[in-house]
Amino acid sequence: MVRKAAEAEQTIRAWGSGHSFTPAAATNGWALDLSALSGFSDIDLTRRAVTVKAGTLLRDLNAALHTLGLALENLGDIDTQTVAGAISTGTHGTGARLGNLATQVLALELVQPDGSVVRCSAEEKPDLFAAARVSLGALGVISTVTLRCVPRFVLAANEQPEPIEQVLDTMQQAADANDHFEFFMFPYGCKALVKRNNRTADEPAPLSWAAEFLSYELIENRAFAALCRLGRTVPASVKPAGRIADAVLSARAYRDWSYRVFATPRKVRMVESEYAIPRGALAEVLTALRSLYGRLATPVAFPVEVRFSASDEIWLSPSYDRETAYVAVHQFEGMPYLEYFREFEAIARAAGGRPHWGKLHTLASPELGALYPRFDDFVRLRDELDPSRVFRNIYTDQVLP
């Protein structure tokens, strides 16, 4: 198909599970389907190491591999996503000595314009294998990708609230003090809720399904939800209804299997922006945005989450060269947020912060060029790879030259 699309002058994009913002995957030429090129194709146990098809949704691949005993070190905490369409975008989970879901790839097999199979990894093609891990799908269809596991693993899971600004004096030594530490701060109230995720030899001990319902279907799906629609009908109800928001978070603690606590239910519809900022940057970041919320014409239903990854070497990975802390701003579906992301993307610009992929922003290449130290040889490879730009789309056209 990707020959024939290069044949046929017409451009081609593969398609992952659609949980971009951007149009990461639209296009006006062909689309590929990956959907039904899923599963494994290599297993090795003794090196603990899987090769899956592209359109492998990661709830599969986890189901998978837990059989196999096997895990992922780390995980977003959304697992509707494809293999190859979460590493494209830079994908992540939080944990301040792990990297994101591409720093996991040990190789991968591109298809290319002329429907030639190329694969790459950090002995063969090890430039190829440093821009193909996120590549936004401009330097080839992912077909293949081979993933580093470890023995699965059970994570002790302590979720409570506690006063923001204890959690913002205190975020940088729990970030170093926990396997994984993340939190939400809600915009209009004064408590946070903070997750702290550390590996355990303990035996799983997890939520009964009473008290699962009453935490992320009934609570945090069906009457945050309820909350939100009552905000987008009367705005001036969202503030209250933030401060409603600190006095029904409650503390919970379980074990389970990793990816059972990685990944939760989010059934609230949203539009999303995500930077990934310096670390060191990040108290100035957040105190900026509180300060924010009180000259928004529209108030905000949302919490804004905050996470935290290790540097890596993946030219156009957001985390790239530097210790960084993720900082995701939401607004409920059909709420005004164009005025709300304008003003967090200029706070998060100005402390060096780079975009997420998959997550609403207005930069193009002229200013993403100044933000990577390798962009100009990522633009150089897939100027060899696809000269006739058959994996262009409009989102390529803007964020690459």
Ligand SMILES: Cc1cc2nc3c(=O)[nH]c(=O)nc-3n(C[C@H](O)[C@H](O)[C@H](O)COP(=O)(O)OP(=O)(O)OC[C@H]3O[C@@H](n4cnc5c(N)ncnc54)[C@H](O)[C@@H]3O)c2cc1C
Contents of the next structure:
Amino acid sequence: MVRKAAEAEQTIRAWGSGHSFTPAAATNGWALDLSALSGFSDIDLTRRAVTVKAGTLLRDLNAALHTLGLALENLGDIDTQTVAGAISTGTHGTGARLGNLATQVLALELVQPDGSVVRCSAEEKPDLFAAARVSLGALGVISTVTLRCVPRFVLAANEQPEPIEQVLDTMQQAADANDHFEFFMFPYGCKALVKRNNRTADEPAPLSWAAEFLSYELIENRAFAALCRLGRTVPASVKPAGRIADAVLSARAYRDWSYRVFATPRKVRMVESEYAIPRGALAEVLTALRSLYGRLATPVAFPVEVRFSASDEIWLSPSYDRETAYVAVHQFEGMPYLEYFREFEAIARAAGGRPHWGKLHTLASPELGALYPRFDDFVRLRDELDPSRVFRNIYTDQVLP
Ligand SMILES: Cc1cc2nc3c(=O)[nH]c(=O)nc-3n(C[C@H](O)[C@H](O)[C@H](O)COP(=O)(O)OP(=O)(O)OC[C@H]3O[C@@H](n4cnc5c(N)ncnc54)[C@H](O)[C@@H]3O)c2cc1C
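Mind pulling up the form predicted together with the named molecule next to the form predicted on its own we just looked at?
Below is the whole assembly, all chains and molecules, this chain first.
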């Protein structure tokens, strides 16, 4: 298909699950639906390495790895993305000592415009490997991904509301002291919901079905959706509802297999922007963000999510060469968000932030070039591999020269 598209002077774009908020997967040319390109193509239990076809859903991968006694060391907060789609935009979870999903990649195969397949890893074409792991589909269609796994493990999950001031004072130490630390800061409340997930040798002790249904389905999804819908109809209700959230937030502690703790159902539809900022700038960014809420014309129904990541060496990874804090802002679908996201973007940019490639932002190639030390190397490689721009789309036109 790729060769045919190139011969027909068409563009072609691989699709993941369509979970990017940016038009990363949009096309005016041909679309390549890889949902049937799924499953393992190789399993190496000695190296704890598995090779999966690009369209494999993380959810299916996690379940299959579990039966092999394996797991991915870190994941984001949903599991409905494809492996190739997730790594292509730099999808990450939280963990100050851990990188994003693309850092768990050991090798990749990419289909080139002439239909040939090129393989890259740290040893084989290392420059291509440094570029291709987060490449927005611009260097070719990923056909397989080899992933580094770890023995499957149990996480002790501890979630509790804490006063925001206290969380802001202790967040850097907490990020270092826990395997996976994150928090949700509510715009109009006084509390943050803090999540600390740590590896444990204890057996799983999952939430009961009833507790899970109450927490995730009723409170986090249905009740939250109802509050958001009310807020969309009656914006004046958002601030009082946000304060009520303080009272409703509750603590929970349980142990479960890692992949069941990392990903939770997210059924309330929203728009999102996220910036990767230098860890040291987190306090100033959150302080500026908190002072913004009183000035916005439309109140914000969703909390701010704060996560942490280790530095990495992937040229277009938002965590490239720096310890990172990720700050994500959201707004309920159908509510005005442009003012909020514009102001957030200004705050994050002033701190040297780099946008998540899959979440809303307005940056174009000149600004992005200044944020990524290896941007020009990426562009040169793209010129070599795809001189006629078979893999371009509206988004690569925005973010790459
Ligand atoms: C509810 C929700 C929760 C989210 N949670 C997180 C989170 O916790 N952490 C985080 O970092 N992000 C998160 N995201 C963002 C999401 O992980 C990314 O946008 C991810 O890229 C989506 O994966 P996808 O499979 O849907 O890919 P798509 O959005 O379909 O595609 C993403 C990009 O990958 C390219 N692509 C797909 N397949 C291939 C291939 N085979 N070869 C080459 N290029 C390819 C596409 O062309 C496109 O450029 C979330 C998004 C949503 C909607």
